[in-house]
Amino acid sequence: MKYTRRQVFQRLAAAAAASATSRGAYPATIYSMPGLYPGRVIGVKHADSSIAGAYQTLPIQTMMQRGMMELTGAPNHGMAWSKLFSRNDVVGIKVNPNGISSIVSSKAAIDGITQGLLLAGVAPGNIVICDRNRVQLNGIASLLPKWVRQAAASWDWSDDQTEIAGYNPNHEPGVSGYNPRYYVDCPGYLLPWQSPSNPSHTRSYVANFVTQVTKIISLSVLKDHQTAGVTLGLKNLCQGCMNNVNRAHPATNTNYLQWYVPTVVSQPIIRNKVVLSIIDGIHGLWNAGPHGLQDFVWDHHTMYFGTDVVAADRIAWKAIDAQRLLAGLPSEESSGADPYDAWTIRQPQHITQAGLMGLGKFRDEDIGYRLVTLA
C-alpha cells in the first residue's frame, strides 16, 4: 500500500504519540475534565452583543448569566458559579490575548466571569488572569479589574521555548537537585536544531501558575489557526499552559497537534483543574489566524458554555467550518495552505482524539447542543 506524505507524517506523529510519558500526580475530582455534564453544550445568541464591531458589555453579561443558569441547571447566576465554584478556590483564568483586538479575550467576558467567581464566594485575591506571555497578557491588562491577579509563566513569544524559569521549578521532597514535577516528555517531537538525549528539549513543563490554582477556566476565542485548524478551549490549555510547544509544528509540512494537544491536556495536573470552557463567539475569525486579519473576521453573536471542553470545541469547529463554507472555503481538516495561511496540514482533528483519549464527548451523536437565543 503507497501512503501520501501527510499520511507518513500522521503514522509517525502517531507512534511519537504513544511514547509520550506525563510526570506529576494530581488528584481527580467529580469535576475533572469532561466535569459535572459530560456532553452538554449551551450556546447563547444575542444580536445586541456586537455593533459595529464593538463588544456590549450589558448583552454580554446577560449571555454569560443566562448559559451558566442554562449549563448547570440552577434557578439564578449566583448559584450557577456556585455549583462549580466555591470560597476554597483558587481559579486560573487563562485567557486568550493573541490577535487583533476584536478577536482576543474582551473586558465583558472577563468581567463576567469574575463577578460570577465572586458570586460563588472565591476571593478577590484568589482570581488569576493567566496566559503563557506577559507581553501578550499586557495587551489586555487594561481591561482586568485592579485587584485580579496577573500570572504569565515566560516574557514574550520565543523561537527557543526551552525557558524554564516559570515553567514549575518545584521539587520532588526528599529528592536533591533540580527535579520537575510536572511535565510532558514527547521524544519524538523535535524541531530541527533539538536532540532527543536533551530533556529540556523532549519535555513540555506545566506553567508555574497552574500548579497554583485549584481550578481552571478556559475562556477562549472562537477562532481559526493555520495548524491546529481551530484554537479553541484544547488548544488554550495545551499551548498557553506549558513550554516548548513550538516543536508541535516544526514546519508547514510536518504536524504533530492532532495528538500532541491532547497529550499534553490528559495530564492529571491539567485535566484535573479544568472545570469549566467559555468561548467567546461574539466575534469570530475564520482564516488567517491564530493572530488574523479584520477582513476575515465575522460577527456571530453567540457564547458557548460547557464543562465538557471537547464538546465544546466541537460544537464552535462546526461554527467556524460553516462560516468557511460560505466564504468558499475547505473545510478545516480538508484546508491546506492558501495566501494567509502557510502551513499544509491543519489538524483540528486534535479535537476528535481529545475525546478518543476520554477526554469528553466529540461525536455528535453523543453531544447535547442547545441553543439559546435572546434577541
Contents of the next structure:
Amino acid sequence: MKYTRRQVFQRLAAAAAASATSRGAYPATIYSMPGLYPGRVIGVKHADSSIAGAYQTLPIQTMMQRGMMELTGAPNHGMAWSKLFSRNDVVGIKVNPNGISSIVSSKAAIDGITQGLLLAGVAPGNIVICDRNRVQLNGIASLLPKWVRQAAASWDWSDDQTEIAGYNPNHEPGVSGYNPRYYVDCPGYLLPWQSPSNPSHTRSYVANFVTQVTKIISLSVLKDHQTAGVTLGLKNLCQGCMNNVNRAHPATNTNYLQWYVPTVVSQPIIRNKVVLSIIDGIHGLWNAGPHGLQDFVWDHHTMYFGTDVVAADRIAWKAIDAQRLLAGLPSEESSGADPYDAWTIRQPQHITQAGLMGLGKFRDEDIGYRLVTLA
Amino acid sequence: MTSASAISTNGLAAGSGDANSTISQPFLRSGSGILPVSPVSSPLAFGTGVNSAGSVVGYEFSVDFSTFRAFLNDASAKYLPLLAGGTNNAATGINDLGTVVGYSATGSASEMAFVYSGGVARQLGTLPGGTTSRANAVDNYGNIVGCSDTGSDAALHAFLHSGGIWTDLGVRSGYQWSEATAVSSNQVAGTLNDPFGGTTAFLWTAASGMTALGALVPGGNSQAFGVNAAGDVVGSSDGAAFLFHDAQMIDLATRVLSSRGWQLSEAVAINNLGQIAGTGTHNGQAHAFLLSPTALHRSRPRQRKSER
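With the form predicted on its own already on screen, would you show the form predicted in complex with the partner chain?
Full assembly next; the chain just shown is listed first.
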C-alpha cells in the first residue's frame, strides 16, 4: 500500500502524539470534561444582540441567563450557576482577547459570567480573568470590571515561549508564568531550531493560573483559524494555558494541531478543572482568523453553552462551515491557504480527535443540540 | 431564590436573593419576616453578616459593575470608608458591638483585611511578612479570622487575630492553603485546600490545634462556614449540609424533623442556641433556611463567664 506524502506526515504526527507523556496529576470530579451534561449543547439566538456591530448588553444578558438555565435545567439564573460553582471556588475565566475588536471577548459576556459566579456565592476576589499574554489582555482591559483579578502567563508573544517565568523581555510586572510541576512532553513536535534533547523545547508547561484556580470557564469566540481550522473552546484552552505551543504549527505546510490540541487539553489539571464552555457567536469570523478582518465578520447573534467543550465546539464548527459555504469557500477541513490565510493545512479535526480521546461527544448523533430563539 | 449567609446570637438571619434571581439583593430575616436591606442602589448586592440588633453588612456593586462597596445598615444606612489607596471593599462580618470586618482591594491587585468600628476603618494587617489578607468573621470578643499570606509562603494561611496578637493557624501536611471562615469564643472553623482542588473542613482551638473534620462520604470534600462556642461546626460536604457535633460529621438532613421536599445543600452559620442558617432547595427552588433545635436535640454550648 502506497501512502501519499501527506498521509505519511499525518501518521508520523499521530505517532508523535501517541508518544507524548505528561506530568502532574489532578483528580477528576463530577464536573470534569465532559462535565455534568455530556453531549448537551444549547444555542441561544437573539436578533438584537448586536446592532450595527455594537454589542447590546440587555439582550446578551438575557441570552446568557436563558442559556445557562437551559443547559442546567435550573428554574432561574442563580440556581443555574450554582449547579456548577459554589462559594468555595476560585474560578478562572479563560477569555479570548486576540483579534479585531468585534471578535474578542465582549464586556457583556464577561459581565454575564462574573455576575453568575457572584450569584453562586463565589467571592469577587476569587474570580480571575486569564490569558497567556499580558499585552493581549491589556487590549481588552477596558472591558473588564475594575475589581476583577487578572492573570497573564507571559508578557508578550514570541515564536519560542519556553521561559518558565513567561516570556517577559523587559521584566514587566504582572506576569505569572508557568508551573514546572505540570507539563506535557511531546518530543515529536518541535520548531526548526528546537532540540529534542532540550526538555524546555520538548515540553509545554501549564500556566500558573491554571494551577491556582479550582475551576475554569472557557469563553471563546466563534472564529476561523488558519491552522486549527476553528478556534473555539478546545483551542482557547490549549494555546491559552500552556507555553511552547507554536511548535504545533511550525511551518505553513506543517501542522500538528489535530493531535496537539487534544493532547494538551487532556492533561488532568486542565480537563479536570474545565467545567463550562461558552462560545460567543454574537459575531462570527468565517475567514482570516484568528486575528480577523472586518470583511469576514458576520452577525450570527448566537451564543453556545455546554459543559461538554467538544460537543459545543462541534456545533460551532458547523456554524462557521455553513457561513463559509454561503461565501463560496470550502469547509474548514478541506480548505488550504488563500490570500488571507497562509497556512496550507487546517485541522478542525482536533475536535474529532478530542472526542476520540474521551474529552467529550463529537459525533452528531451523540450531541443533543437545542437552539432557543429569543427574538 | 434566596441564600443565607449569617445568623446572629439571637436568631436573626441575613442573606441575599431575589424573586427572579437575575439580580441579588440583601435581606434580613427577623420575626416579622424577610425585610429588604438598604443602602442598595444597584441590582447586584449581597448580605454577608448580621448582629443581634439587626444590623446587616455586605457589599454591593456599582450600577456599571465597575466597583463594589461595603455597606452597613444599622441605625443609619451607610457605605464604609475605603482604606487608603483602596478602590473596592466588602464587609464580611459584624458582631454585637457593631465591629465590622472585611477586606479592601486596590483595583485588581491584592486585598487587605480591615476593621471598622466607631466610624473609622483601619487596616488590620497581615501575618508576619505577608502582603495580603482577608478578614471573614469577628466574634463578640473581637476575635477576627480570615486568611493571609506570610513572609515565607505565598500560599494563604488561616489566621486568628485576638487581642492584637496574630496566630498563624497553619496548613496541615498534604494541603496547600487554608482559610478561616468563622470564629466563636476562640473556636475557629475553616477549610483546608489541597493542591488538587480537594477541600476539608477544619476546627481549630488553642488547646487542640487544627483538626480535620473529614467528609460525609469517604474521600469526599467538605468546607466549614460556621462555628459556635460549643465547637459545633456547620458547612457543606459534597453537596449536602453538615453539622459536626460530638466529634461526628452528620448529614444535617437526618436531623431535621420535617424536611419533606427539602434538600439541604449547605449550612453557613450556627449560633450558641444551636440555630443553623443555610441554603437548600425546596421543590426545585433555592431557598435560605433557618433551623431551630427542638428541646430534645438542643445542644448546650459551653458558656464563658464573660459571654455577652
